[in-house]
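What follows is a single chain, given as structure tokens, in the form predicted alone.
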Amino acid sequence: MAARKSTKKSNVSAEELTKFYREMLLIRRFEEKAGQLYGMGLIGGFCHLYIGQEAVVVGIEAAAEEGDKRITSYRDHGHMLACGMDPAGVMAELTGRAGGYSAGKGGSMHMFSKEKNFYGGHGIVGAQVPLGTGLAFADKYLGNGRVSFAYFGDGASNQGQVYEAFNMAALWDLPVVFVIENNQYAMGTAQKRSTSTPDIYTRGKAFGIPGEPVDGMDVLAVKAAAQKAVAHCRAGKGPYILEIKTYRYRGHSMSDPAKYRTREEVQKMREERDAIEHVRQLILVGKHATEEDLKAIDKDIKDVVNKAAEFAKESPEPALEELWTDIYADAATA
């Protein structure tokens, strides 16, 4: 990954500085407290923590408007609180509790918030990218100004399907961003060693997408990039990609002891990239808030993420006619 470049913003308030660590650092303990649960059992199954990656949801949705869509991978509680989901119901439907969001039967993978414009949280490797696409036809079906964002991993851009929903979406000029977040491994495999270019975003150039890479560990970066790219979907131009390059502290999943790279390597990031870390200094070097404002902010979102996981506890098992909802509908009604 390159060298950080400066940050130094004079039009940076200290308003959105601070706005941007609570959020961040909202992502990075709900994880931390997700880990927790799972190694105590109260999460079952897979589970993908977003713990480093937290810039980059957070600077693209800085750039997104009311109304504006969003779909994920597996990976995407980040995506989930980012977008104003309740930490409350993602936690209980992690903990697969009657007052999660996919009424406990979804699970880490598989949580939706038609509120919030939030389309899942999808299993299946690169799924999301032309389901995201599909949104965003949708929206120019409809002319209402709206930008979808699909994000998928660097593992992901190797599946074909992407392929064809690029094609699809500079065909019709779709206004879809394909956010890829290239966190250097997919699954347990360096991308030098599963993919053929060194910069995956070139591959839109084929379709005549533009693109750009981005230093995912500088939310500001990933704002400006994000704001470029919106305003290129809105315009009517078609779509644009982001490959946004960040990296995941833990392993791929909590299953995964991470030992095709070294400790090294990851504390290395984490001294010297951390994202939240940076945007904490940006604070106090600007002398925007004191350390001790920045600890009440910590203690906040503590009390928050603990009530979170309270609610899941206490929060009942879906009802066994819970098995029944969701599949079928009433053809007279329908």
The other form holds:
Amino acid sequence: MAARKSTKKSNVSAEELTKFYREMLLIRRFEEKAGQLYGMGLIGGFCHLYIGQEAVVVGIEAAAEEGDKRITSYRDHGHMLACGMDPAGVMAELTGRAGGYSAGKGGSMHMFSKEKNFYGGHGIVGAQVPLGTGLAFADKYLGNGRVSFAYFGDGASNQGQVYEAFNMAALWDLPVVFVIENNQYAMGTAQKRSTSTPDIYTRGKAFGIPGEPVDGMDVLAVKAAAQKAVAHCRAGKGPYILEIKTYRYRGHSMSDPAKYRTREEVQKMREERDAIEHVRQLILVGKHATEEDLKAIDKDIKDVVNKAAEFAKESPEPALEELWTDIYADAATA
Amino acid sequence: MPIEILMPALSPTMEEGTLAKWLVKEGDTVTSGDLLAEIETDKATMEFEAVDEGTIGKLLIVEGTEGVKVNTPIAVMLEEGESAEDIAKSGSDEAAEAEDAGSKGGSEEKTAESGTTSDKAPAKAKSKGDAKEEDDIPKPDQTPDWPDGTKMRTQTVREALRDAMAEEMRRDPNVYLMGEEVAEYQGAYKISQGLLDEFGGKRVIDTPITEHGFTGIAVGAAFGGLRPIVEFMTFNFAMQAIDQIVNSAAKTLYMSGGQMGAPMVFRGPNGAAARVGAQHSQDYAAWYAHIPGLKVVQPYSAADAKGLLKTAIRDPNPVIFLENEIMYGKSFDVPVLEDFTVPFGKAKIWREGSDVTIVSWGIGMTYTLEAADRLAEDGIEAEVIDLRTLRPIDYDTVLASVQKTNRCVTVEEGFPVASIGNHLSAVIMTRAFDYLDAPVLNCTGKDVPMPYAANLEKLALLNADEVVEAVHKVTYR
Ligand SMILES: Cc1ncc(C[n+]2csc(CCOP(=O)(O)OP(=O)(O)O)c2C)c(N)n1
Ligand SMILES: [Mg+2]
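Alright, leaving the form predicted alone aside, put up the form predicted together with the partner chain.
Once more the chain from above appears, this time first in line as the rest of the complex follows.
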């Protein structure tokens, strides 16, 4: 784990801290609920939870502006919630219902929101990296000043297409932030067993892309790094790499027995490095809010998540005709 | 001997050109690299350089001549000690002869193309699927896969696949397994359970998530004398690597004139599992079966999984071995034999019948056998053929059956367009047209990306009802 960057309490407002707390907690509670629904058979197939990594996406989103774009892998629920997508619509997609973001046709791994500039949800490891670079290509082409965030894992960072994308992103100065969520495992493979050099952020060097490691259990550090990266992109200086050192508490997906690491390892992270607990302490120690205030937030979030789950259960299955829709765009309306 | 300078071909498609300008005159001495002439092709004006040293003896074509055919002599160059008379003696005659020969050669080639080549082509090169003469009598080989009285035991497909790999790895030290999570994790679907313990890290290798890269490395290792087994966590991810599979593994034997190829196996689960959505649910049988140079296997039973995988590992060609996640846990009888293999290109008749032939393979067999049971209750006896290998295909067993039943339904999980069923229909039409009492019907997956929603996924997948319905259609009852 990278050394914890100092959290300068002085310039963080109570408002911002509670916002982070709320956003991260929403992701965690949402994922816990999704795990529960999976266990009840209401969610099928693969379901990859984001628990433990909440500070990554919340910190990055804090540096995003209206119109910026994001794209990620199948471990995507947190990203959707953090960019403002409706928890009920996300949960209903997990249950495969008509009220889901993809009308039930995409599922956990394949969800999109044009409105929120969320470009998915991709099931093929590494594929989203050139795609995210392409989003940035379009932005530069259109001259709209937008930045794209392409998230991918430590495992994905070994895919060849990642480096093809790096080269072109640098060659063409594309405004893309490559956000590597290094949670130290790709399924059952610890990073050191798959990767010749551990510091993925240095891999941009050959292409002239600046990169830095970031403590992903500290949302303020993530935000600070993201701001720097975004400023670099918006200034027209091309791509930027952030390797965010984080940790997933749960198995790779719901069906992972997780024999490749010890319970103690997970327990230690949870107890000593938990990102939500960290913000909670900052809030309480800095007297930005009281225990009571935080309890109220907890309750709020529980409500939101329960409502989302209710919606996801009650929303009907898609109409059978939907099997045959959306295969081709209609030329007349395109 | 004077050297003839010939009209050069300056592009892959150039057949003739204009000799726009000479940049030398008779009597000039030139060395290699000197510019001789400017030549206009249909695309550009190019400069033409000397290759040899010598003196320009004679310019045969005047500047500005259009339509000069490639390989026509355009000048003659004298080497040291030669004079212009040497040209008069030999050069121009030879040039005329050369032109003559050229045109003759051309017409001969044409004759060869339009007919006589078939005499030269080796008969064995003809695929069995081609249209053939009328006395096309199928000769199916339906000898049993194991001797009568062989002891059997119950195994899952998963165990059978593992045993096949283990046996072949014991037999040949150059067989090794590589892929994502195959070693320490014991396989994402536990197919390689125990292999790391038995064979060690040198032969059971965890790769990073780099399908294109590790597939290329495995193909290279096969070139280099090893017998790789590449496990794809699922065949959906082999799309990352399909260039190496098709362009490198499948074509090299041909491109090297038979000198070297890629004896190896690409295996892993293929097709839909359950609720894993559009990007994780595709059946690639027809894709790979399309490629000459690949062999393609898609077993249904555990015995076939074992016998065919052992054959695949020993085969000197790249073999695509398509498994199915849903089938991994299914149990079947497997013969207890020292060395049990199943040959490629030999279909298996699971059930004899005279009313209709149903051809399937892989997981399609589960729907087919269920349908056949239900049809039997209605008094329709289906003959059920499991193709087992899709390249080569055992056409003879299919055709012999269709000649008996006069009707055929094919069953596969893949998309309907350009499916294996389409191909079988065409072969049956070509070779057994007169035997057909109904059009061949193809049951396939639906022509849509796999939806996630439970109700839609059910609709998108093939089922036994559809097979039953197709059989009712072709039997008109
Ligand atoms: C091309 C491809 N290969 C393999 C897989 C199977 N698979 C899904 S997730 C995964 C591990 C990815 O790890 P990482 O990139 O570190 O992301 P994380 O799951 O840790 O978020 C693998 C091997 C896949 N989906 N796509
Ligand atoms: Mg990871």
